[in-house]
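This document starts with one chain, in the form predicted on its own, laid out as structure tokens.
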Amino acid sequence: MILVSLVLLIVPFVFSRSMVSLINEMLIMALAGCALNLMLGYGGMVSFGPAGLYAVGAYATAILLTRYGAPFIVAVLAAPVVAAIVGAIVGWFCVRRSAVYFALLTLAFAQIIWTIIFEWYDFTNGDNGIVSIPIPEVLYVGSNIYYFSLAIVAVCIFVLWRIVNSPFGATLQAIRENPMRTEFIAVPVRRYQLAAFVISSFFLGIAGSLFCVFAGSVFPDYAHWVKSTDMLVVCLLGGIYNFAGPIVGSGVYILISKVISKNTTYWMFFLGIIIVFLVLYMRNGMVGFAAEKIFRFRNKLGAGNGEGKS
């Protein structure tokens, strides 16, 4: 984790103005991916529609610095905020339903969201987005805007590694194996639902304001369902049930689709055939597989060493 940090931290010296701009974007894009795998890989609640809720975020900051003329740091603290009340109301609706249900009901929101966005033209400006949003100038000075992406992030992705291993994490995962028999020891299976929802829905409104500031726009293309299928990708290529596993399929992801997408136009078909690939031979992400074979090189290793001392 250390070594991590110390070559995120020194990324600007060593790479290019557009590859530091990449991994801006991985971090963002891990963020919302840690964010979702709270509800995903430890609640076991299949969302389709994070994306509803990252929009949130990145529209709430760009609004607040556009039509309300609010100081930067307010909006950007504003936006969990606003992303969290609306995952309030659509968690309370969607977890009275399980299962397939629910997937369909969060996609449901998320396009009910996009189409507000999309419609409400004296608002958020429908589909031509919000450009040129005043985002402080010193951001731009230097790798001043990479540096600010990462300490938030890392301090999210912190935050979130502690609720999933706190009580609370160690309940999901027991309502995540099986809803019934949690609930049958007191255990208020719904609330402990909607919590996560929430809490999920807080550091991914924090990752959309992290992009809008990014990218200096926002467009109702965030909250369309396909930027949600990014996330749940993301989520699945590096493992549900590793905390690192978004983190490092967000690097995957972003970092082969970039590299595809340059190199030819069908490059959605390519990822596509590679994205399949692992799922079919890496079913519990890369993280897992990696994790997996550790274990094993272990166990061989520890079989080695006893047979040789007897």
Second form
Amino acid sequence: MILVSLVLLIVPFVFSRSMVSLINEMLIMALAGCALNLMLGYGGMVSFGPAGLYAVGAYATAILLTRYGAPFIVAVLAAPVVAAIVGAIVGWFCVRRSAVYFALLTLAFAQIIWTIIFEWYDFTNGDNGIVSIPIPEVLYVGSNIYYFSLAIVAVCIFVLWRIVNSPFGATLQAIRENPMRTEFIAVPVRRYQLAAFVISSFFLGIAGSLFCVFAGSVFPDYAHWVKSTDMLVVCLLGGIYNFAGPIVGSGVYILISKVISKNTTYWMFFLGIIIVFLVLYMRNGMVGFAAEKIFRFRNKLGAGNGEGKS
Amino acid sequence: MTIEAFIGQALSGISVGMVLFLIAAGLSIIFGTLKVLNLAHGTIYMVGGFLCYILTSKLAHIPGAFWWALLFAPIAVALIGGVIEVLLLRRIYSQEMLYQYILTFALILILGDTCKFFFGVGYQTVSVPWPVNGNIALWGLSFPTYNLFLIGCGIVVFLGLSALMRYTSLGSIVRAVTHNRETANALGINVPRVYTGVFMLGSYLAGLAGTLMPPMSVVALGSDMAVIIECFIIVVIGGLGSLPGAFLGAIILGLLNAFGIYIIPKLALAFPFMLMIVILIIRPWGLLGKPE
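The form predicted in complex with its partner chain is what I want next, because the block you gave corresponds to the form predicted on its own; please supply it.
Full complex below, order starting with the chain above.
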């Protein structure tokens, strides 16, 4: 943990500018992944629409800054609130259905968000997106924007970590394992799922807002369902049953897509092959796979020393 | 709007709807039997489109090249589907839904880039084949013949599939597997083979749609993403796994796409999704599906 944070702190001194912005992207994707994974891995709710809420966060910041000239802090802080409100409305409908119907509902809502962004020229600038968003100059000094993202992502991921390890997180996992039984012990299942949906939306909104600050522009594509599948892949790559899964997944995913796309235009092909391999042979993702290996290795070691009896 | 424009608009909406029906029917049959929501179904359709383009352009010197393409392209697509089912999908039926999504999503990437490799990134067109080119006069009004041809194809496939499912022994085997996999297995039905067959049938339908669409539209990368979303809407409206549902859903979506733009242009793109949400909330099994 400490090692990782140290490495992340000295990144701007060691790596080139482009590498730093790549890591910045990874951080934001890691946050989005963790936010999604609260639903996916802990709640067992497969959402196809995280990008919709991510885009709501990004556009909230962008519109407040460009249209209303709001102070930067206000624009950034408003993003998660707006995303959470939208998430509450969308989630209220979605948690009424489960499995494939839940997934299709989230997909439909995200596509509606995309349509609104795409069509409402007067407010969102439509498919032109919003460019040259006035970001405070101070963030462009040195690597300030990187530290800005790092600080916010670190705090958010810590909060998410506390949430999944709280009684709330445990209840959520119980719902994932068996919703009916959980209902029988007097847990209001839907209310918990809605809460997970709103919390997830809140953090997706932060991730969107951070990306808006980082990129200085927003586009309707942020809400598109392909972006949602990106986030799902990030979670799966790392492993959805480990908290660190999406964080590792984000790093690997962005690295893979950038490295392969630099060498060939057919990077999606190779990404697809990697995903197929992952689904067929490493179902718990990379972190899950590593954890299992370490566990086995420890057991072996323990048995060798005559300590591990079980 | 004049009456001619109105009917013309309705016909073109329904004819696009019929092509979408072919794709959605495949998606729905696969979901009904295999319980897999195949995200790559639209991409399989796109492969059909590229095959149609390549066959018609390579066979341009042969008269009726398009009809040869119509014969062979869907069969090729069905074979690709068979390979996919045997090599990949078969291994994840017992897994959670999420893995199916991600695996079929990976197929989108792989098939999409394969098309890019072989057919390039340009927009390809296929001209409307004889004898269904030109216009036809009905009740004193003139309509593109190809639109009517597509509607005919849709109806023929719908009736043919319904008959296949209802009256043949093959159909009853598929229905038995769909209804209860274990019992069907115990009765000596080779369930894995039925799965492969159904997946190939679904792919065949997507390939058929892919071959029929190019003369009306263009073949291009990315068309798969637009199409799969429309198919989701159709199967949700009609009911996941229901064939008549897919037929009805396709007509509704076709008309909604054709006329939505006249009602509230700004919301035309959102109408189908709103309908999808309303259906999912009040009647998740769809208009013609059965509650579980």
